[in-house]
Structure formats: structure tokens, C-alpha cells
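Given as C-alpha cells, the chain that follows is alone and in the form predicted alone.
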Amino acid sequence: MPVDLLLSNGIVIVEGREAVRSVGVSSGKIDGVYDVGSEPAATERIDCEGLYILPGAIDIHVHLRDLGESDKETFETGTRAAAAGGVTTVVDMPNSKPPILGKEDLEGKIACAEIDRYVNVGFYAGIPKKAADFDKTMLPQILGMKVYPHAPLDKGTRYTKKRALECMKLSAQHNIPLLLHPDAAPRTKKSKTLSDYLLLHSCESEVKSLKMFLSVRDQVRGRLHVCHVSCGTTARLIAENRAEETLTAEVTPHHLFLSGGGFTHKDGTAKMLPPLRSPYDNVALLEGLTKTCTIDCVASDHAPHRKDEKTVSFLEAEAGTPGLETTVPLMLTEVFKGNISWIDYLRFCCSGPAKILNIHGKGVLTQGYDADIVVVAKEEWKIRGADFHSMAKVTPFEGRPVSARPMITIVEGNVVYDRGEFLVDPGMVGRVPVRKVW
């Protein structure tokens, strides 16, 4: 029989090696890894000699806007902004307009999503001030359960020792991993200064956060995942706890690569949330990543604001960059710089975001699995804000060179971007939403 669309004579992973090998996709999965001269005939075939054919990166943290804010992104927007980065799944955060803490808006969110995407799109769900209101009949529709302790999504809600037990209990109830911005600054108190923001969300208030849900955590077992861990002693007390089931992590590329004192902070263009660390903690969180697994993915945190709101005073402006087509190609520059490993890359933008939200069928190219497809040429270019599909064009590593550009992306067997052009209609390809294992 032959397959609906044969990728040959790529280079692919085998074992952490690169091998010369081709792949076949039929009804949406990938029919098989080939030797070169042993593959079946194929309805459509792409030559890919030369690049390198990898599945998809799953970003399990992006904010994607809409409903309130469609003027900083849309799911068309920001899932186009996906495909040309080289990432198949994205995962959409619940601190929106309007937060998502019911299955009204949830449904809404998901409504935009089917009608605008161009990838697979999952969600989270916030958590009503009173737990025991949490709407259960939300919990097929999405993969986790995320909390803000410095910025409550209900408000109102004070996150005390109680109220995280309270959050832990809901999510291991329904099995379902619990997301913590570890960040225990007081919503009500202002900065006046660049010193007061980074003292305000500083390394010891993201140390105190998380101790308090890892304690909360030892009491149920439930699952705990971190969300942009930036301090090199947030991975050390994630070291200290580090238990695969239940407690994972993650990072993003702005806090590995760039640090606070490279920019001046006159406007908002570096200012993230948490902030930009020190050279130290970037070695660091690099170690916590690559050597003690410490650190389980990558995700690129996708904040995306318009223009105006990024290059007024530091103070004033919104915090938060674009990442969706930045992080595959900052990552694999990585590898081919022989910084990281082929083995580490597939793990923490792909097999290991699947895993930490139980998708099955996604993450892996091989055999059986979706075929989330990402054909990646080792091209040298410089990053350009102006050039993003995302709607927003600010973002810190500007000029920043890079050695991996991806070509193509294929959905579930979809090509849906080639070489800078899109060959389907919104709406047409992806799973939405994309659901956990029961």
C-alpha cells in the first residue's frame, strides 16, 4: 500500500545519532521510518535532503489572547506564528480576557480555536476562589489546572497555606497536574523603580511559593508543575524535591539565554515576568536542563503585546515576549553549537511536554504516533521581529543569530506551512482540544 505523503532522504534522530533515513505519514500517522531505497510508493513525496525531518515541538505555555485582548493576538494569529516556528501543539494559559474559569468561556475559547487554527491547541482552566466551585464538567476539555498566587484570576482569592492545599486536593482529585507561576509578591503593591519591580518579584519570592505548594504537595500527591522557573535557586529546591510523577518543571529560552544586564530597561522590550535573572542563573537553569534533568521542558511562555504597550517606560509597559517562532530555532541552534544533545532536545520540546500532560500520540517520531512533523534546515539568519506571524514584533532577541530555520510543518499529516507560505485555511487542520489520557 502506499503512503499519502513520503518525506525522503531527511536526516533523523536514531538513538541521539543523525541518520539518513525517510518517513512515511498515511491517515494522519506516521506509517514508518525508512531505511533510503526501502521505502513504499507514496501518492506525494518531499524531498528532504539535507534537512532535518523532527516531530514537532509541543509548547505547553503560551497565552494566544483573543476574546478581550484580539488586539495583541488571535488564535489565527498565534497559531500561525506556531506553524512557522516549527510547533504542533500549543497549550493555551487561562489568565485571558475573560479568565477561564468556567466552562462558558472555556467553550468559547475553544470555539475560536476551531474556526482560526492552524495547529493542535489544548487549554487550562483557572480555579474559582472557592475550589469546591471549580466546574468539573470542564475537566474533559482541558489538560491542567493553573494557579497565580501573586495575581489571583478570581478575585479576591488569597493564596495562604489553605488555599494551595485547597488547589493541591481539586487537582489530584481528577488527576490532573496542577500549574504554579511561583511567584508570592503581593498583587496590591506597586514599583517605583526598576529596583523595587526586581526586588518585588525576586528569586527569594519565587523560592517562597513554590516551598509552599511543595509542602501542600507531600500532603496529597498530587502533581505539581512549575512554570518558568528563572533562579538557579528555584532549581536547586526543585533538585532537592525532584520526583518525576509528581513535581516537573519547566524553562523557557529567554531565561536560559538572556540575562538583566544586557539591556538597558529603558523601555519595556526585556521586561518578563518573572524577570530576566543573572549570567549565573542561566548557567544554572542551562545545568538544570541538560545534566540533572532537574528541569523537565522548554516552553516559550508566548506573551504577546502590541507595540505600544512594549516600548513605553519600563514601568509602564506590559510584561512578556513573543516566543512561538523563536524557541525551536534557539534551541537547535543549541544543538548544532554541540551544547546540547540530540537525545536532550527531543526530550524536553517534545517527548517530555507530552508526557507531563499525559497526551497520548505526540511527541515521538515513530511508528504509530501523529505525524507533527517539523522539516528543520541548518541555515544561518538573524531574528527579526518584523518578520513574525504573531502580531507582536517586539521581542529581546532581535539580531540575535541563529542556525536553524524551520521549512515545513506538518499537522497530523497536513502540510500547513512551506517555506514562509501556508497551505491551508484556518480551521481546517489540528485537534481541538487536544485531550488527555483517561
Ligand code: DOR
Contents of the next structure:
Amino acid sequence: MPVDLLLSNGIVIVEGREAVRSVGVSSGKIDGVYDVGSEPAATERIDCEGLYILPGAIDIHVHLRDLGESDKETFETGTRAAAAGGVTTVVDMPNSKPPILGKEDLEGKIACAEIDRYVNVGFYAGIPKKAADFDKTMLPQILGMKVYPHAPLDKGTRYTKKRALECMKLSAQHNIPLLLHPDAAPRTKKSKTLSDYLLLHSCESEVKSLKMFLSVRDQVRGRLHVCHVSCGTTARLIAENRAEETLTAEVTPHHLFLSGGGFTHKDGTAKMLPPLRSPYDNVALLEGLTKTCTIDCVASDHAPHRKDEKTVSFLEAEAGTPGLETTVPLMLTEVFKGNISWIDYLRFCCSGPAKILNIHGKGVLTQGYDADIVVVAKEEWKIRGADFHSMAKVTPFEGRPVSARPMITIVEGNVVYDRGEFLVDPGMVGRVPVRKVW
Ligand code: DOR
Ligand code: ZN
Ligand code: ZN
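Next, report the structure of the form predicted together with the ligand; the form predicted alone has already been given.
Below is the entire complex, every chain and molecule, led by the chain shown above.
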């Protein structure tokens, strides 16, 4: 039987090393990774000579907006950005308009994503003010519960130890991770100056918030996932409490590679939450990711905003930056520079995120796994926001040289994106919602 698609003569990572192989795909799954010359017959063939054949990245922290915020991003533009960026699975955050706190709003979002998707899309839900009111019928359709201690998701909810315990208990009871945006800043406080803002959302605040959740995690043995760790001190706290089954963490490329001192902060280009920190934090985070295994994965926190919301003064600007089209190029550039090993890259961009959320059959390029693949060229280019498929064009990585470019993106066996062109219509390819294994 011929395979549906053969990616021939590409560079595949075998036991941590580059090796020339071909990859066969049939019925949406990886049929095999073959030595050159031993490939089966194929209905379709793509010559990948000189190109890297890798598992598509899994980005477990994105804000795809749409619905009441389709002026910022839609499922169509956001998942096009993912496909163009070599990301084959995204997991969407619930601080949307409307916020995802019940089945009806979740189903509305799923219906919207089904029509407009280009990649696999999973979802999270928030926890209502009264945790006991959590709508359990959402559980088969979500991959985690999110604590975002700011409006609109948690409007008016105070994050006391009691509330943290309720959230942790609820997620533990349903064997689903609790994702924490760690920040203890009082929600009512408004910053009048840049230093106000930085003090309000300081490393101390990040650590304080995490400490509170760690203390309650120990009581219920729930699974806590720390979003966008931005400080060396937070990484140290995680290392001290490390337990793979109950404490996991992610880092964004902007917190790994950028520091606040590199920007004027005249406008909102480099405004995000948590804020950019110091070069010391950059080093500590990279160590946490690659040396001490404190941080399990890289996630973009793709947070699109309109250009006019980013180009006003820093204090007036919205916080957040697009990341779906820069994560894979930035991370692979570090691999090509020799700063990150292939094994680490595959762990924290592909298999690690799948493991955290209990997503079965994704994140590894091996027989029987879903054929979610990206073909990458080792090529020098510069990041330009204007070229993004995302509606958000303002990036703090503007002009940064990178040396990896996603060329072809395959989702469950279908070629979705090929060198700037989209080969399928929206809503035809990709799983919505991505479910966990129960
Ligand atoms: O910078 C951020 N933007 N941080 C967040 O936690 C939320 C996000 C957004 O939704 O815009
Ligand atoms: Zn966050
Ligand atoms: Zn976020």
C-alpha cells in the first residue's frame, strides 16, 4: 500500500542528532521514518532535501480573541499565524470577550474555531467567583482551568488563600491542571508612571502569588502549571518545589531573549504582563529551561492587540505581544547557534507541552503519532511585524535576525501551508477541540 504523502530526504532528529531520513504519512498519522532508499511507494511526494522535518510546535498559551474582540484577532487569522509559524496545535486562553466561564460561551467559541481553524485548537476555562458553580459539563472539552487574577476573567474576585485553595481543589478533583498567571498586584491600583507599573508587577509580586498557590497545592496534591515565568527568583522557587507530576512551568521567548533595558518604553511595543525583566533574568530562565529542567516548555503568550492600542504611550497601551510567528524561528535559531540542543528543543516546544496537558498522540515525530509536522529551512531572515499573518503587527522582536524559517506546515496529514500559501480553506483541517486523555 503506498503511503499518502512522503517527505523525502529531509533532516530528521534521531536520538538527538541530525540524520537524513524520509517521513511517510497515511490517514493523518505518521506511517514511519525511513532510511533513504527504503521508503514505501507514495501517492504524493515532497522533496525535503536540505530541509528539517520536525514535529509541529504545540503552543499551550495563546489568546486567539475573536467573538467580541475580532478587531484584534480572529480564529482564522490567529490559526493562519500558527500554521505559518510552524505551530500545529494551540490552546486558547479564556480571558476573552465573553470570558469562558460556562458551557454556552465555550460552545460558542468552539463553533467559531471549528469554522475558521487552520490548526488544532484546544481550550481552557476560567473558574467562576463561586468555585462550586463551575460547570462540569465543560470538562471533556477543556485541557485546563485558568487563574488570571485580572478582569475580565476574574473580575471582582480577590485572590486570597481560601480562593486559591478552592481553585486548586477543583482542578485536582477533576484531574486537570490549574494554570496560574502569577501576579499578586492589587487589581484596583492604577500605575501613574513606568516605575509604578514595574513595581506593581514586580518579581516579588510574581513570587508572592506563586508561593500562595504552592502552599495550597501541597494540601490537595493538585497539578499546578505556572504560566510565563519571567524572573530568576520565580524559577528558583519552582526548582525548590519541583515535582514533575504536580508542578510544571512555561517561559515565553520574549522573557527569554529580551530585557526591559533594551526598550525606550515610549509606547507599548514592549509592554506585556509580566513585564520584560533584566538580563540576569534572561540567563536564569534559559538555565531553568535547558540546564536544571525547572521549566518544562516554551509558550508564546500570543496576545494580539490593535496597532493603535500599542502605539500610544506606555501607560495607555495594552499589554501583550504576538508570538505565534516568532517562537519557532527564535528557538531554532538558538539550536542552530549551538545554545540549545535538539533534544531540549523537541522537549520544550513539542513533546513537553503535550505531556503537561495530557494530549495523546501529538508532539513526537514517530510512527503512529498524528502527522503534525513542520518543514523548516535553515535560512537567514529578519522578523518583520508587517509580514505577520496575525492581525497584530507590533512586535518587540522587530528587525531581529533569525536563521530558521518554517516552509511547510502539515496538520493531521494535510499540507496546510506551503511557503507563504495556504492550501486549504479555513475549517477543513485540525482538531477542535483538542481533548485530553481521561
Ligand atoms: O501581556 C499580556 N496580555 N499578559 C496577559 O496576561 C494577558 C494578555 C492579553 O490577554 O492581552
Ligand atoms: Zn498571563
Ligand atoms: Zn496570556
